[in-house]
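Take a look at this single chain in structure tokens; it is the form predicted on its own.
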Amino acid sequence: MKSGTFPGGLCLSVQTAGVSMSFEAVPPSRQVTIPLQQHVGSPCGAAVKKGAEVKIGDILGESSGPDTAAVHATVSGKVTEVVKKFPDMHGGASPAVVIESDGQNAVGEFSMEGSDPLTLIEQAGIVDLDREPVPLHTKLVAAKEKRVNTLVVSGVDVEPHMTNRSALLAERASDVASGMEIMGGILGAKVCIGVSEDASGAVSSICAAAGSANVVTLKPKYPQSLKELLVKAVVGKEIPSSGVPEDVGVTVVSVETALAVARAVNEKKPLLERFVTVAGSAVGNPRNVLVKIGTLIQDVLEFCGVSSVSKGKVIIGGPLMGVAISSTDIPVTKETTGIYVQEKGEVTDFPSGVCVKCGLCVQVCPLGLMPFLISGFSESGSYAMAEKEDILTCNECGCCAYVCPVLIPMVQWIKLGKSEIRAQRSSE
């Protein structure tokens, strides 16, 4: 076991409250909405119409195409309506099953069929678990035909305040590990783990369990969990701009995952939830939960004890890379990787200011990137500028606005960048 870090970053001393604490089971909504797109790709498409009787397990949307990853029933009862259009936390819409729970829990016929582990995850509906939820399927067999010899499992938690994989990890090491030998065999790879080390039941849990794969202990620095520090951090691979993991004969992958594959694997279950940190100023006891997908937000958030009084901003993710969303009427998805809630009087809006060429941003990032540089080409929009100086490399990780003593949202005006120069490709 070896120990690893990146250059930059932030050093963040936050309330790690519950890391120790089981997972507790969120009861489902009373009416679920699933969506038919969770996963970066395409929708897919209905195998289910209004009126039709569901178990938990029964296919609710098809994968027609490498691009799309199958969604099942999480509960029992009525299709109550399958809308074209529901809105989603970026901002668009996709197709949605909506059901009327019956509270039985009645478990369905469908069975995943086979003993091919790639076959199994395919109908499992399960997609890399992570801020870009690619279909898992896809990726591994890509993976394949790139003929990657390295498979990183990231037990990294994803923001501060999210405590989710660390906790996984102390519970549940041993189905973790089968699922990291599971993929490890599927792509004939030798398999490692990178942990922080200041989640020491995580670290002994998965050390007790992991067998052949190589444990590596990250120092605790956000933002470690993302890939292209990650992968330089447990395997000393440097990922080319603009490039990917697999460019380096190395995947990427979460403990989530691992997990979501062991259970497809091992006891031919489909992908049904989620495990969620909920934190922030306006929880009163910050919490890992397990959540059915189609949950809705307001319902789980009502479960932590979260007042609609104390409310403040939502946010789906944690307070550095999260989505804030405007409504909690929408459901958790496979794409949920936490809920951070703020304070009402914790929300301000502050007036940008000028930048004052501290250098502080530049200090902090991890990718060596000048932040105050492209976000202000960005805002004054000269997006040919920014690209030059590498503003698609940015991986929004919000260390720069973080440090910003004059309050410049970097991030937002990043974005904008990124947005405006996409489109113009799109255009030509």
Second form
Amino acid sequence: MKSGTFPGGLCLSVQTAGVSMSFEAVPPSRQVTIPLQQHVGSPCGAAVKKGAEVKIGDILGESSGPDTAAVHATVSGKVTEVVKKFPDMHGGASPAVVIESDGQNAVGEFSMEGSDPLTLIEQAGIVDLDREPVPLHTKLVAAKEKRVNTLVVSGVDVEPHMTNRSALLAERASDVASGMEIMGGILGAKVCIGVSEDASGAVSSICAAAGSANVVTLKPKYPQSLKELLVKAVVGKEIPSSGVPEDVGVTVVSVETALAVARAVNEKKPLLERFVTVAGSAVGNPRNVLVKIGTLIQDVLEFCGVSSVSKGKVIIGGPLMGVAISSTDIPVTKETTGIYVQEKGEVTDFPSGVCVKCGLCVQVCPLGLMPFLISGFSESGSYAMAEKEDILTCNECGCCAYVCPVLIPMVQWIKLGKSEIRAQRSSE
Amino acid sequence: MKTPELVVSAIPHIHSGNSIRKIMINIMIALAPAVLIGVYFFGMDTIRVIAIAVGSAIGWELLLQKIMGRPVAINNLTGAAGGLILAMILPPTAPWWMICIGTLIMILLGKEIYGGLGNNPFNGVLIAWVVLQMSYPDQMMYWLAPPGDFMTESPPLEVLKTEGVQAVSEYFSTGGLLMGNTTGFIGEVSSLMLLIGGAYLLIKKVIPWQIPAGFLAGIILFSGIFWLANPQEYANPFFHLLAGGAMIAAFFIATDMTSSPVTPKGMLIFGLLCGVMTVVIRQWGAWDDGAYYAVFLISVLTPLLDKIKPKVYGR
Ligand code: SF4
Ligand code: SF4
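Return the structure block for the form predicted in complex with the partner chain; the form predicted on its own was the one displayed.
Okay, now the whole complex, with that chain kicking things off.
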């Protein structure tokens, strides 16, 4: 069978041999900080007070509606503080619960009840573990209402250097398949999973485990993981501009989500941990680790042997779309897909020049945009023109800026333009 | 672990490492085969012309950027590469003063007067070439014969224009045209060497394939039609491909980033039009070789061709 793909994009050959795929567990920190908002929506109300004793799996923040997802304790110990505003990686802040671990790792009585998969998913606090961490129950309910007919599971690694999805498929294919089946059952939809063809272990194990689900192999090109391109490659339909996959009868979730669903429904366990890839020039041997939510990035890096990154960069996510953080004192959350650490020498400076109209950015834009044009319009404040050139379609994959020979920070300008246009719209 | 100073900046956090300087270095490397055979054919004259062209181009650039108060950017090597390309399309006899005038025009009208690299509507090398061709036609057609036996001392396209198809097939073998055993501009004579350089640029992805592919296809298709209709009157497509400036124009001149279109489709059409125009000028125009004029004329259409955009996802 021929592998699916898309026009444009980047073929970055990244050495994955020698990358540890076995998800060693990072020992929980002595103190964990668990934000009460790790999802798109609004924060949960705190269910515990300062001084409370908690065990693993106890509820810290209750889900109270479709735009929240429950949050659970990931260590046992004492709540030392409920912070009103704890900084998150996007530069915002959300309330958070700080727990001093007693080192016992005592497991509480999970209060997850019932047998209805949707309810269990809600109780487990699962979000779609992808670029937009939407509460999963909300997503599934909406998809059901829209009568989607296909569930597309993204088994493609988010970015070059990030290997956690391939590793998960190779290691835990049967759990993933079970989670896929459960979600397919909830939606009454056909299930397809897209896998990168070069992840050989992943392809063979998911093919063996997939059952009735359809395994679609995809060319290893960036940014295949983005939902627009995944839907196109797997079901052959384009999401209409400023639309959602549900508009074409498709819902997209990630492999990690399927795994969490299997655990929630089969074992009645909440979402407590995240499978994280740690890579980058400052990391000797890239590896995949299992991290309890709330563990500080700093502790994860220390576990992986990264001692000092002075004047370097720590990125939550991958090297192309990840968010650079100013301090490693923030916790791993449900949103954390990977950690990419650059040494001082690898940090690229962008002393940008004048566009020479080489057309490279046009060539690589996977969505058929004219990056230099929309970025230029944004830079000069001509937002209406930028909008006419479909700036809002841009998904900020960074391919354009990656190839630009004069280092124009196009994504930065495009982001600015998009937010200006959105602000204007909402004020109208 | 202490992490005192972390760098925070916009995405992406990695870059391909591509730069104008690297592109220019690759272009100069790609011209090396043509330069070498030029030295073999025309000896010290080739070295003289190249040295004056490259040296004066860098000098003018430095001077003009200083005068205009711009940051000096000779390090990006656009001046040097431009000088080298211009040298390639001058006769080996070109006098030093003419070369210096050429490079001045190239840098001034091709770049600095519009505010520097990236803002120029025309290809500086071509502006310079056209001005020299118009102003100093005698110097521009003072040929030097490469070593060996020849049936003529005129360049192939001049023979075509003045003596006709019969003479062309008598005087020039395909092998001779490939190697460049003819009179002509220093760097245009050997199609083979230019093809090797062009292939290097394509493999290195320095130039888009659409422009040279369109260019060569345009030449073959358009000249092919006439040749099939009347081979007694019109030269065959391969002659058009190998003679004169077709190769250097297709790979090294039409691919100038700023004056060529930005979209893949636009580039392909641009190339095709250049190819067709080359043949039109050669067959019915006043000039012997149409390749350079064709690129110059078609680049006027670039803003129009830029309107041919790729299909936007979801539209
Ligand atoms: S960041 Fe936007 S404009 Fe740039 S390549 Fe990606 S989708 Fe295209
Ligand atoms: S890649 Fe950079 S220089 Fe080239 S057209 Fe795009 S913005 Fe301009």
